[in-house]
Each structure stands twice: as structure tokens, then as C-alpha cells.
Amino acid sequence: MTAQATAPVVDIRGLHKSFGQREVLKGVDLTIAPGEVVCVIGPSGSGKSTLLRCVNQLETASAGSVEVLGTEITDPDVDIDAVRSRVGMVFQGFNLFAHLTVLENCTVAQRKVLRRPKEEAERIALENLERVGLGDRGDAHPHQLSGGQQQRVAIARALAMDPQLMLFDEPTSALDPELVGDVLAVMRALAEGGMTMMVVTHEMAFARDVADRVVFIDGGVIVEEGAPADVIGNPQHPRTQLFLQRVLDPTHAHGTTTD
């Protein structure tokens, strides 16, 4: 294999991020290889969403470097829009344009950013709506869809840009429990298709089944990382053990005083 083929898609070194006096990330190092699915888990406020947002400059690093697809995005002179055009991002909220149809939501960035003709953009949008099981809803408006359907539209919109990396920031946390499965099934299919993915999630079953690597972050540092069977199935660090006990067995864990 060539060096380019094996170069990491994401290369984070010594990443620090502070909001005022509060240091949220305290020197994070993380690399993601082509085709790898990395799930980031941890308690609320641990820094995991901030870490993800630093990967496409939605948050600016306070120190350290972030390289994405061979470009150092922490360089002040970087063309961040060029990098973002190759990175798909799916948020907790669906961020769809309420006044546009589903099809229009999936074509607007293609036409404005990639300069695709309308017919080509619509063909690609429909292909990706089919991928997420919504090929027949192109004429609908977001308010006519369930939350799970809206999130699948958001994924289709990101995929229509032909990304080389997909970032997911707790994509199921705003959904009713019965709608979560459809979104995770789409993400599972993407992973099986070889998409490079960085996923911040509370869905431990998904992380265990789909991730190549699980990263547990707490207090702004990576506490433990490795194969899902190790980190979720047999965690070594007491903090990871406590977190997973609370997440996987919440009724039992409320009584614990261990820290």
C-alpha cells in the first residue's frame, strides 16, 4: 500500500481547548485510519462533543494540531470550507431547512458548494435518500417527518456531498427510543460499506457491535481506548468501569459510592 493510502484520515496531537478559564480538552492525541469506525463515549461534560467539533473547526483549538484528510485545519491559513466539503457532519438536532422539501435540503449544498447542476444534484440526493430508506419522501417538508426520519434525511444530505469522513455528534440523543433503531441501522450500513466514521454516542450496543475502536474520554483526557470487547466488555480503568456500570445498569449503579 502507498503511504497516502495508509495515512490517517484524522490525526489529533496535543489538542487543548478552553472556554474562558474552563479547560475542556487537556492534551488529546487520537488518530483515525481510513475505513475505521471510532466511537467516543463518556459522561456529559467530558469533552467528547468538543473533541468532535474541533475536527471540522466548529470549535477552534486552543493548542495542539488537528489534521484532517492530510490538511492541518489548525493552520490559520487553512481553507476550511474546502476541508468541510469532504467531511459530513450529523448533529443531535437535525438542522434541516424547514421551508425546503427533503429533496431541496439534500441538493442545496451540492449546488452551492460542489457546483453540481440541478439534475445531477437531484439524482444523487435521491440515491442517498434511497440508502436511508426515504426515497419516497423527497417532496415532504421536515415538519411532516418523524424525528428519526429527519435525522435520516440529515445523513442523506451529508452523504450527497461524497464525504471521505463522517462525524456524528450523538445522532440519536434527541430521538424517541422507538425511532433510534432506524438511524443506527443506516449508520451500521455505512460502517459496513467502509465509511470512515467518528461517532460520539451513548448507544453502547452500537459501539460494541459496530466500532473498530472505542475511546472513553473523561475530564478532557482519553482514559482508555481499544477494541470494543476490551473497553466495553472488560474495562481496565476504574473510571471506565464506573461509567459503564452507570450506563449499562443504571438502577443498580445509583447506589454506588465508588469513584
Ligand SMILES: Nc1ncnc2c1ncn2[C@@H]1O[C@H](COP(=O)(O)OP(=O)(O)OP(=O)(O)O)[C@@H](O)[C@H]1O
The other form holds:
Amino acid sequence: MTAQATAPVVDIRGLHKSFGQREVLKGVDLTIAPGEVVCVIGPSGSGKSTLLRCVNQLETASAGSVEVLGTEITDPDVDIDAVRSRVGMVFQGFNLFAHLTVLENCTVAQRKVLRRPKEEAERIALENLERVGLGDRGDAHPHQLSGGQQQRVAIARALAMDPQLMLFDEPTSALDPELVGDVLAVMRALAEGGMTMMVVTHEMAFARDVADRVVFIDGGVIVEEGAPADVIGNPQHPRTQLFLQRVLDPTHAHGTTTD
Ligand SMILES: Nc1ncnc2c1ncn2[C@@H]1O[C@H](COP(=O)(O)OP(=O)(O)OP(=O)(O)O)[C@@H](O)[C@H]1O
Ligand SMILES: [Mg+2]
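Please could you give me the other form, the form predicted in complex with this ligand, since above is the form predicted on its own?
Every component of the complex follows; first up is the chain already shown.
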């Protein structure tokens, strides 16, 4: 393979991020290869969302470098819109336009950013709605859909832009439990199709089954990373062990591990 083919999709080095006096990321190094699925886990407030947001410049690094698809996005002269047009992002909230139909929600950015003609944008939108199991709901408005369906529309909308990287920030955490499975199934299919994905999640079963690599972050640093079977199945660091105890068995973990 050429160097080009193996170049990382995301290459984060020495990333620091402070909000005022508060340092939230304290030197993070993380590389994601093409086709790799990396799940980021860790306690609330550990910096997971901040890390993800630094990958498309929704937050600006205080120090360090963040290279995405070969572009150094901390460079002040970067064309960040060009980078963002190749990166799909799915948040906890769906952020669909309430006054637009599902189909329109999935064509707006295609037409504005990629300048696709209406018919082509609609065809691609429909293909992606079918991919997430909603090919027959293009005429609906978001409020007529369940939370899980809305989140799948948000995924279809991102996929319609032909992203080379998908970022997910707890995409299922606002959903009723019975709606989570459909969204995770879509994400799993995406991963199996070879999409490069960085997923912040509390869904340990998903991380264990789908991730190529799990990254445990606590206090703004990567404490442990590796194959899911190792990090989730056999964590080495006491902080990882404590976190997993609490997440996997919340009723029986009462600070039995100390750091
Ligand atoms: N815009 C901001 N201004 C000030 N502080 C912020 C800002 N965004 C995040 N923080 C702080 O940074 C820390 C890390 O936040 P972050 O959202 O990255 O955590 P997280 O790991 O995603 O947590 P959760 O699991 O609850 O989503 C928190 O203490 C948070 O209060
Ligand atoms: Mg978060």
C-alpha cells in the first residue's frame, strides 16, 4: 500500500484544551486509521465531547495538533468548511429542521454545500433514508417521527454528504430504551460497511462488539486504550475498572476501587 492509502483519517497529537482556567484535555494523542471504528468511553465530564468537537473545530485546541483527512485543522488559515463537508457529525439531539420534511432535511446541505441539483440530492437522500430503514418517511415532518427515527434521519442526512469520517456523540443517550437498538443497528451496519467512525458512547455492548479499539478517557487524558476485549473485558487500570464496574453493574459498585 502507498503511504497515502495508510495515512490516518484522524491524527491528534498533544492536544490540550482549556476553558478559561480549567484544563479539560491534558495532552491527548489519538490516531484513527481508515475504516477503523474507535469508541471513546469515560465518566461524565472527562472530556469526551470536547475531544470529539476538537476533531471538526467546534472547539479550538489550546495546544497541540489535530490533523483530519490530511489537513491540519488547527492552522488558522484552514478552510474548515471544506474539511467539515467530508466529516459527518451526529449528536445526542437530532437538530433536524422542524419546518422541513425528512427528505428536505436530507437535501439542504447537499444542495448548498455540494451544489448537487435537486433531483440528484433527492435520489441520494432517498438511498440513505432506505439505508436507515426510513425510505417511506421522506414526506413526514420530524415531529411525526419517534426519537429513534429522528436520529436515523440525522444519520441519513450526514451520510448523504458522502462523509469520509463519521463522528457520533452519544447518539442514543436521549432515546427511550426500546428505540436504542434500531439506531445502534444502523451504526453497526455502517461500521461493517467500512466507514471510519469515532463514537462517544455509554453503550458498552456496542463498543465491545463493534469497535476496533476502545479508548477510556478520564480527567482529560487517555488512561487506557486497546482492543475491546482487553479494555472492556479485562481492564488493567484501576480507574478503568472502577468506571466499568459502575457502568456495567451500577447497583453493586460503591467505590470499591481507589486510584
Ligand atoms: N464551552 C465550555 N465552557 C466551559 N466549560 C466547558 C465547556 N464545554 C465543556 N466544558 C467543561 O469541560 C469538561 C468536559 O466536558 P465534556 O462535555 O467534554 O465532558 P464529557 O466527557 O463529554 O461528559 P458527558 O459524559 O457528561 O457528556 C466539563 O467539566 C465541562 O463542564
Ligand atoms: Mg459529552
